[in-house]
Each structure stands twice: as C-alpha cells, then as structure tokens.
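Listed next as structure tokens is one chain, alone, in the form predicted on its own.
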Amino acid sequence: MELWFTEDLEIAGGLRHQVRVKRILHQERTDFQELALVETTDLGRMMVLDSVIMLTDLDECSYHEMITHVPLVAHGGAERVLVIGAGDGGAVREIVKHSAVKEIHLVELDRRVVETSLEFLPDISSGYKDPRVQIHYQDGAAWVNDREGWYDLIIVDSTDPIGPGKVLFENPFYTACRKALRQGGILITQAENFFLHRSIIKELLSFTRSLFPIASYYYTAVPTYPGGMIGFTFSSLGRGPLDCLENPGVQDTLASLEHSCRYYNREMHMAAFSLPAFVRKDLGL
C-alpha cells in the first residue's frame, strides 16, 4: 500500500500536489498549526505546516540560497540581519556564509517548528550552532515595531497570507519595518507566484514603492511550490539589486559562495530579475 501527501492550494486556483511518503517522522499540533515531518520516497525529507509544504530537502536550496545571498551580496556590507520566520533554519544556515554579518536575529512565533527542525533536519538547521545568532519566539510584526533604525538586512520568510502569516503581507508591517532599517538597508519578503498570485503581488509592490526608492521583484525555482516557483519583493534604500556585481570586492564573495552553494551564484542572481514581458507589464516592472 502507498502512503501519499496531498496538498491542495488554497490560494492557487484549484491546483493540488501529491508526494509520495515512505514514513512520517513526526506529527503534532503545536500552539499554532499543524506541524508534521515526512521522509518522501524522492524528495528527501519534507516539512508541511498546517496541510502545506514548506520545504523538502530535494529543492530547499533554491529558496533559501536567493532569499539571502541576492540582499546581501548586493548590499555588500550588511552586518545586522534580522530574519522574520524561517523557523526551518535554511535562510540563517545561508546568512553565516557571509563574515561581515556581526548579527543574526531570527524570530520565529513557533518554538516547536525550530526544535523539530533541529532534531530531523540537522543540516538545514546548521547554521543555528552559529554564535552570532539569537533565536527569539515571538511576533515578527511586534518585533520590528520596536527596533527603529537597527537592521541593515530584514528577511521575511513568511508562510502564504492566510493564518498566522497574513499580517506581514500587510502595510503597516512594511511600514514597520521601513523604519526599523538603517541607512542603505534591504527589505527582501517572500511574494508568491507571478502566474498565480499577481494580485498579491501588485499590492505588495504598491507598499514597498510607497517606503522604498528601489522596489523590485525576482523569483527562484522551487519544483514543490505551487506552479514550481516562487518570487521575493526586493526593496532597497540604498543600492539595486543588480548595482555590485562588477564591483572587484564583491568578485571574492560570489567565488565563495560558489563553493558553498547549490543554486546561487552570480548568473542565477542576474537571471532572478529577467522577468517576463506579461508580468513587467502588469507589475509595471
């Protein structure tokens, strides 16, 4: 008999993924969701919140890779992150590649969704033995409210906008955190799938063209997000996304991370913001 996880995408027009599971690992319900870990029989092991997949060792790479590494390559200086979310560890495990980050606060509403990342996905949660980092268990939208001009880089790694996650896919978290930025600091959120959220997209991009001078968007490949993508607003209050590339100090830093990663390296952070004529048009990109 074949055990299989079905997803069905709320906000995704009706599409439903299916993985074959081998075993569940683990299954609870915490404080605030549905939390399960799952070995599949090809996509390694997967995390799903609440009936949706947040990961799986297959493709984490590609999310986790673009949504730090593009921001802090091309600020080129950032030494206070914060990370909103992300209570996996893929993005901190990525963010301690970089030597001139002094500063890692990950802040995380869900205890359990750390610990049980800890236990069944050791080397996503790697990053965590970092001594630079602090995991705080509180509200991500509470958090930047009182921490005005401190953080060079805030990364949202947020789940889609229903539930707990709605409330940082709305203005006054921007707002937020425009103000708990420094000089020349980076907003990167995560912002769905051109092809199937574009409305959620239009109005995150209106926030962030209202509170930043630079408002982008760009996206990654991920085979097990609904359409087999995803996309980040890129807002800036300093440097574009594209700005350091030719810089000579910035050339050691893509050859290390190079090295170090899977997906990201200096072609794939040019390409994330190639956009389609359908969806510049739209987004007025």
Contents of the next structure:
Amino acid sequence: MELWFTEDLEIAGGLRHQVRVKRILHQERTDFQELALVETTDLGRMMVLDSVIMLTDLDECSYHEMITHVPLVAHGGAERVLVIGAGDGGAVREIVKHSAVKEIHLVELDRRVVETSLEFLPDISSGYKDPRVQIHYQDGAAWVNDREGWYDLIIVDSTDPIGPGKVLFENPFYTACRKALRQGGILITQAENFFLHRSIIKELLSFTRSLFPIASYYYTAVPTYPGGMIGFTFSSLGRGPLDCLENPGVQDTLASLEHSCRYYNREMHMAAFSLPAFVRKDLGL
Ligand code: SPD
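Same protein, different state: after the form predicted on its own, show the form predicted in complex with spermidine.
The next block holds the full complex; its first chain is the one shown before.
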C-alpha cells in the first residue's frame, strides 16, 4: 500500500499538495508543534512542521541559497547576521560560506527542530559546527526587541503565518527588525507565493515600505512547496538588491559561490527580481 503525505492547509488556496512517503523516520509533538521527519520515495528526506513541508533534499538548495546569498552579496560586507527560525540549519550552512561574516546568531523557538536536524539531516545542519555560530532557543520576536542597531543582516526563515510563526508576519516585528539593523542593514523575510498569497505579500510590503527606503520582492523555485515557488521581501537601509553586481570586488565572491552552490549564481540573483506583469502591477513594484 502506498503512503502519501498531504499538505492541504487553508493557506494553500484550495490546492492539495502530495508527496509519496517511503517511511516515517521520526515523529513527535514538541512543546510548540508537531514535528516529522520522513524518507520520501523520490525526493530524499523531508521535514514537516504542523503539516507544512519545510524542506526536502530535492530542492532545499534553491530556498536556502536564495534566502542567504542574495542579501549577503547585495550587502557586500555583512559581519553580524541574525537568522530567525530555520532551526534545520539550511540557512546557516549557506551563511558560513561567507568569510567576511564574523557572528551568526540563530534564534529558534523550538530546540527539537535543531536536534532532529542534527540527527537526521547531517548535511543541512553541517553549518552548526562553525565556531561563528551561536544558537539561542528563544522567541525571535522578543530577541530582536533587545538588539537595537546590532545586525547587518536579519533573515527571517519562518514557517507560514499560522501557529507560533504568525507574529513574524506582523508590523511590530518588522518595526523591531528595522531598529535592530545597523546602517546599511538588510532584512529578508519569507514571503510566500505570488499566485496564492498576494494579500499576505501586499501587507508585508506595506510594512517594509513604511520602514525602509528600499523595499522589493524576489522569488525562487521550490517544487515541493504549494505552487512550486516561494518569495522573500528584500528591505534595505543601504544598497538595492542589484547595485552590487557591477562592483569589481564582488566577482571573487560570485565565483566562489558558483563553485559551492547548486542553484545560486549571478544570473539567478538578477532573474529573481524580474516579476510577471500582474505581480508588478498588483504589488506596485
Ligand atoms: N510554505 C512553507 C514555507 C516554509 C518556509 N521555511 C522553511 C524552512 C526551511 N529552512
């Protein structure tokens, strides 16, 4: 008999998304959510939180490389980086590729996400070995409130705006992130799918436009998320997302990332900000 995982939450906009499962490796109710790690038949391992797919081996590279390298290359000199959520470690694994980064704070509410990733996803969690990484098991929204003017880059790798992640899609959190950034700082937040969730994206852009001189949106392909793609808000106190690409200094960074990444390169960085006509019109971009 075949076993299928189904993601059919309200937020998926009437879509039902299914993945064939070989076996369940781990399942538990943590203090915060339902956590599952499964072996799929065709897509490698998969992490699920509260019935929402967080990652699969197949396509986690496109999500983690684009949520990290786009802002790190755009900034050009980030030293202090904060990652909120993302206890699986995929974002951290990418950030440690940047030698200019001196401190990486990962703030994750749920310790069991980190522990489960270390046990079942050794490649994805491999960045945790880097001495620049500090893990804090706390509420990310509370953490940024106490860190005024501290970070060059804040990456919010949240789940969907349901359950414990809802607060990360609200204006007070964006305001606190803005205050926690240093001059020239950049904020990136997970911002859903432009076919399915435009009202959510519009609201997030309305927050960032009132707080940042530069507010934009970009996206990447993730076939195992409903709709097959997911986007991010890009908000900056300094450089725009593409300003950096002509700088001679960035060529070495791009060459080295091209060597170590499966998805990210200069062309994907540029293409990610090219949006369809209806999206540009609707989001006012
Ligand atoms: N619809 C699911 C969005 C999940 C985004 N975050 C995934 C975490 C991977 N590090």
